[in-house]
Ligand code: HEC
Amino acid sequence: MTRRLHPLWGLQLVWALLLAAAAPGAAQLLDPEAESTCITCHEQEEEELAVPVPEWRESVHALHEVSCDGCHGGDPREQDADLSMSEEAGFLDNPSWTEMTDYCGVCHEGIAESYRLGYLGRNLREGVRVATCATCHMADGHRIVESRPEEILTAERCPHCLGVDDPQSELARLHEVRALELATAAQVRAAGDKGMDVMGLDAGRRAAHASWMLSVHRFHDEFIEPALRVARAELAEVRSTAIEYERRADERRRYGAVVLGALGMLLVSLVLMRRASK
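Structure requested: the chain above on its own, in the form predicted on its own.
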């Protein structure tokens, strides 16, 4: 029996994209360097004030065309530096460690909420100095990275902070899900390459990834272990459905080949009969 994808998966993905686009101060995604006074001014500065630009260019934000104003607000088209970074223009200075989650959560709403509800967020509310978004994703200043679990979990302070007894075991879980995601993506592509409509499958794969990421950012086994079981099941369902799609595509091709062969034989027969009747 062919398993069906949950009907809400596609809707969840669309809803998440709409929320991100509608969020106040959501990052701008068009031509981040075009006429941006943030970039042109900082490039002309010396020493520390010039550093953010080359760092940003090597960041995941630059890769996805999120520029300075996506995080700091302000007016990137205003030539006057004071006006560009004024309160009226909505400029935001660098956040303190207690403000970091809210700062990043303007765009990364779901991840930020998971962090607040998780182990680190609970400690932060109690005044404990804990790791924040910047600790893991901005260790190199504005050179923001997507994730670096191999480096994070093997750093001496991180396992201590998170209460991780066996970093290699934690890495194994992350690598397992990553491998499952890659295998699922490959299977979905294979079905798509054979002419099948895989939009729903790809939405299901992305939804499973998003759900896993939300759980990971709670930073505790009470959330991560159940999420691992769910990720396995959801990705297996997507992969199984993609395999079924690919089987159907192959079946259609075989049927089409048989039909074309039969039509060819019929045409040859008709030609031979016509010749024989002359």
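On a predicted model such as this, the values are computed, not experimentally measured, just so you know. We call the rigid core whatever largest set of C-alpha positions still superposes within 1.5 Å between the two forms. Numbering follows the first chain given and starts at 1. First, how it differs from the form predicted together with the ligand.
Taking 2 Å as the criterion, residue 102 does not count as shifted between the two forms: its C-alpha moves by less than this amount when the rigid core is aligned. Superposition of the core reveals a Cα shift of 2 Å or more for residue 65 between the two forms.
With the core held fixed between the two forms, residue 136 has its Cα displaced by under 2 Å.
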Second form
Amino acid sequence: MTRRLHPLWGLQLVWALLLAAAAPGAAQLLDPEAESTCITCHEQEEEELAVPVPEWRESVHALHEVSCDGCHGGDPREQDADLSMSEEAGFLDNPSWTEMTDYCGVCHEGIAESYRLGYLGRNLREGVRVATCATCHMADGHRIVESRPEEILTAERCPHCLGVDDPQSELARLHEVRALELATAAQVRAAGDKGMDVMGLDAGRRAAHASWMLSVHRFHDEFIEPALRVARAELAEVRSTAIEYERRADERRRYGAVVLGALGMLLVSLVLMRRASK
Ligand code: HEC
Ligand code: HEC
Ligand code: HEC
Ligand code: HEC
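Structure of the form predicted together with the ligand, given the form predicted on its own:
Full assembly next; the chain just shown is listed first.
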């Protein structure tokens, strides 16, 4: 007897492969030979030319497939150093501190704009040596990871953080919003776990985070205080809606149980009635 594969089997395999490809960490499975020449060459260079590679590999940028050329420009398929890092290939020299905002701002447009409009940007234009994106986010070189405020706004780093005149209260605000965000996310998840559609709530939560991040990068009480009130209100709104969703889900479940119970009793009484009529 020959075993025939179920026709859906192939489809399932394709599906499994797609899932595997989409799984987090898939980036690490990429064929190293397929990596850019920036990486293959720099890896073999001396010290400070090579260190960016392992650092970058652990960064959010590697995770999101933003490679060397994403920031530095140049041609990542060209083997020759001069051609790969030529002006024609759009290679950019390392940004000076005054160029940093534009450099990162290619992708982080909103945050860069807030920085420019805020206290640090204003001072930078007047020639004051303020903290730039790299001061705060590249203290560990290319290992730019999910930003943890308590590691950024530290005593060692904050002498540079002009405008962040009170790092401790700045930190307290960031932590307050973080905690509210976590609580909100947990509440939204609870509603989602009970079968409610929480796409809108997740979008609301993310929008609140994004606008808070914009205000934070203005680094000035004048902006941050009102933004803090807005963030509190927006997150509270999402959270209370999520609580309401969860309540409705519970209600539905209880109602379902009552209906099921009633149906069961109806069935039993029908059976009993049939028996009695025999
Ligand atoms: C074949 C080897 C090779 C390739 C390919 C290569 N580089 Fe380089 N890179 C070097 C060497 C050597 C230096 C230092 C000497 C110099 O600046 O030319 C360097 C310097 C740099 C610097 C420092 C410049 C500065 O001003 O300090 C950056 C940034 C850089 N490379 C990024 C890249 C990027 C991005 C790519 C791919 C688009 C790339 N490299 C491709 C070998 C290479
Ligand atoms: C998120 C943007 C970003 C990415 C991605 C990135 N770099 Fe950089 N890189 C920078 C910035 C900004 C500097 C300058 C740092 C400073 O001035 O503090 C820099 C500096 C360098 C330098 C000069 C180091 C020194 O000490 O002089 C080299 C070499 C370099 N990068 C290579 C690479 C390579 C190779 C990759 C890919 C593995 C890469 N970079 C990915 C932003 C980036
Ligand atoms: C004075 C220090 C400082 C400077 C300067 C700074 N940042 Fe930040 N940045 C932070 C802190 C602190 C956080 C984390 C806040 C939090 O998550 O509570 C952050 C968060 C971020 C995030 C994460 C946003 C998100 O959605 O979670 C990005 C992206 C970012 N910064 C980019 C930039 C760019 C680009 C620049 C330059 C234009 C810059 N930052 C300048 C301190 C700084
Ligand atoms: C080519 C596009 C690109 C450039 C240029 C770029 N980034 Fe990013 N960055 C991303 C993407 C994509 C993410 C991940 C998604 C997100 O958080 O927005 C990210 C995430 C981040 C985060 C978020 C970490 C967190 O809390 O989640 C920080 C901080 C950051 N980048 C800093 C920088 C800095 C500093 C520079 C300039 C030196 C820079 N980026 C340049 C694309 C870029």
